[in-house]
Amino acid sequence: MTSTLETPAASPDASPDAREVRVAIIGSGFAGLGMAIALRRRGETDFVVLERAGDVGGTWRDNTYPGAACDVQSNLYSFSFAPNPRWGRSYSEQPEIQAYLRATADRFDVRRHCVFGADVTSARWDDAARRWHVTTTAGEFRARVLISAAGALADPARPDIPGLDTFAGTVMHSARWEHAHDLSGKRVAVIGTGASAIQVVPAIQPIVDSITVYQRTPAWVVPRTDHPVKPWTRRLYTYVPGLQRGIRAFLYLFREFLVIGLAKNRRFLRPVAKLARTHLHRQVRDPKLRKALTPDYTIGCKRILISNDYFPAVAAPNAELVTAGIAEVRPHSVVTRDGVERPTDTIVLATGFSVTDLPIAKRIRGREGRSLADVWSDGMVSNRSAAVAGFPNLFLLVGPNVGVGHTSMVYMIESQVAYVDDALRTMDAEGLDVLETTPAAQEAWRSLVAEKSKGTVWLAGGCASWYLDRHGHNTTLWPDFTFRFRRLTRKLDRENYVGVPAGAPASRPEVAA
């Protein structure tokens, strides 16, 4: 139900043209759409979804590089309340996932709440007005509650390579693919060997003149059990939806077993490592290349990748794997540290995203004007991965320690959406203008995550990954079974929040009884 709480007077510096809303959501990927749909399903209509692009979709709208696909099965990588019986493949490709998100937005009538072309340049908490002042490229907004669903895979990370800006050819990041640029007959350099690279390389290798893959650290790769979904299976899913739900549950439980090896006892990862080694030996016959592609760290320390065609593409006659490290980029070539210069026409940066230093954090300022980035200078902290002390009425989706490397992020997103929705319901039920978590609560959550992270493969597996921040702390992944995260976020932990009732004088919130 839409709130009817009294609106405090605007502060003197507030724009008179600012649009007043109860909730402002940043981003329209799985997280933003999931939150918007939750609000719509219970009758809340006073909200906006601020999207910097021209359509919904988030990561799946932006990542259109050749070969882009999901590494979680289609039946699991979707909203639980919006199953799609018409998936074309067991592992969906980017266009199909984007089409699903667009259709889901239309089905639940949330597109009318979207403001496209609204890149959030700043969001500032106003204690006097008890509102968030949000400035975007599409206008200003005043919101009682701000929900950031910007996500961790939103802003591409560009490597700091000497001379990269002097390159005379085309440089593009995999997340900002330039489809107008024809790669046919080009000499292409791919920098990086992560999740996007192992999809890009096989997709473009057959059409380029030559492809050079610059590898810093090899990845563990297991077979991809992908196949088309037969028409009769799709019809069965349509008329017997319980069957698809059952398969979804089986896939969830099957993937959850991997947590035992990742976070509990690494001996359980040995069968997975054996599978990966067998896969490599079968596909790469050259001993020298095989050695260069063999990781020296425990499987799971970095993201486990799935592919049937990456190794054959790297072993192709027009491909070269380079492990020497890049010294510099020149206008028409790439030079490695061993002094070899390779003529290059196009550079593809498959270098991932800014994950442990979320760019949106620099734009959100809470009490006393401190940005979220400033508060997180020593590492990201939060309560339940969703709230930060000093930032009233702010909730994070896909925040610190929500990431998973073994299962569907949509499961974690739905867990967070339920938690945030309960927080909004609590504000209405108690007549609160302000709801804010405590420093003690977020320190307790950080301690819990740190304790659960001890001995996990991510900290003790012998690698350096984007899961860890510059201090070596796990601020990205949830280091336990995902059903435990859901249990901890099933409802708001009200005892860890303080609030200001509507109409109460402006002051710091007092601890609730």
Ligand code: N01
The other form holds:
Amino acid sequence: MTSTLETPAASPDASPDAREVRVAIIGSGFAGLGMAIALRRRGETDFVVLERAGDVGGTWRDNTYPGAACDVQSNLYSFSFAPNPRWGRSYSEQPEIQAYLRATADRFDVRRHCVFGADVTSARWDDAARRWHVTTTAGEFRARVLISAAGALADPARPDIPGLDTFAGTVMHSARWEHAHDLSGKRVAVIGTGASAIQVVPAIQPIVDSITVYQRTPAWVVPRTDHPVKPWTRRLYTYVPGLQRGIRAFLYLFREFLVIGLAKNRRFLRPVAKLARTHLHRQVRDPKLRKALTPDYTIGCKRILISNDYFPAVAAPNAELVTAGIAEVRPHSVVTRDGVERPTDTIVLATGFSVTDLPIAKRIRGREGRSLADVWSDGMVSNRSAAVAGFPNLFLLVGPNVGVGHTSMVYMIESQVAYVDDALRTMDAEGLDVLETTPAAQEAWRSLVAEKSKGTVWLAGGCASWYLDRHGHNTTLWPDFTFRFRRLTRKLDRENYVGVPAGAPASRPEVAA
Ligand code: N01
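Hand over the structure of the form predicted together with the named molecule; the form predicted alone is what we had up.
To see the whole picture, the full complex is given below, headed by that same chain.
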């Protein structure tokens, strides 16, 4: 991105030491790296990636719990422009995905743009200077454009269980695993039965003294068709890259069929539910345990999980599934609502992430000092999941309504990166200082998402999930085929933005009626 624009005067409170950049990207997970690579690939070098940790990788860097792996096939769960013919398994484990992200960052030479240890504590739009002032734990930055790629699965959610803080043993969240803590011989409580829990439980059950799984809602689980990739297949992928691309396309289409059941007509989910019921029936003999593990909501309402070893681990002699609900935690035990107290040495919180109340939203302040969290107090809204009225020159990756449960999030990220990149190129081409979406566009996108969400399994499937906010609205998932999202975000919808040319007086989008 080249620019001939004059740099406006700094506002009085701007730090003279702040580093000036065209673009600041928050986060270096799949989204932040994808954006950084897109900029590099077209020759842009005036940008930073602000990363709070010491390495790239985002959620794949942080989630190192035993058993951490992807439940989307490796051939699909990777950047389209950076296929990896050397995947070791059909479904990759965390270390391999993290190694892939590190290698991809190096290959496209974006690591030099990363500022590690830079936790963004505040980002504030300065209307006079037409800049974002970004304060981080590694210094201050002034950026024309701010791109938040902080992710939805970034900040662990700690459950509000009475007495949890009084526990004398170790409490760790699945996303902040303490590897130095030896679990062998310990009495371990695992709270939660989501995607993380069903990977942790079978990985630690063989080594612990006892494992108690505290289940609030049972999950639908289908078989995992994981296997090592044979060396000759890897050679084929290397020498015939079209083959891997073909398999990727097949996997993409195959998974997209699920959307018919999830979002269009729930009847099409029946075969999937039958598969899951048969899987449970085969793996769990005890009728009481089987009943406790049987969901009472429509499959797909929560993420469909895949595992071959979760049910056997829960049915193991040293395991217990507890459904009574946790009343309180005491210094050496967990007490359930039925009054039973179970002595406990370690508590694993597999309780997910803050998704509908993204912590980064409290730190980003747009016009008039309002934070994204304030603006989103009645639910996250955006235009095309990427821009918010009142927040000029801010773009969001992995923000509202881009989540997918049935396929690779990387596909959605690449759609978003292309859209934001088009916005940046439009600013260049038109010599714009400011680009801001309109409230009307935001309202239109909200209505479109609400309309598409009607009757979907996420709203009508009879479960409570983190896909819905506290008002019961779907503000996290894209409720349609992912290729439709790509079509709608292929190019910047310029008509839905107000642009302010360099040197022109400010103008702001009309407030929607
Ligand atoms: O978190 P979750 P997760 N008392 O929110 C329970 C991705 N992911 O870390 O269902 C008792 O899904 C809660 O119960 P309930 C993927 O996108 C991907 O497992 O709300 N229980 C639930 O069982 C996934 O969707 C992979 O009734 C409490 C669990 O904790 C996302 O991460 C692997 C509780 C939380 O489940 C999050 O998954 C792993 C309380 N107070 C994760 N609070 C891949 O393979 C919460 N729970 C790609």
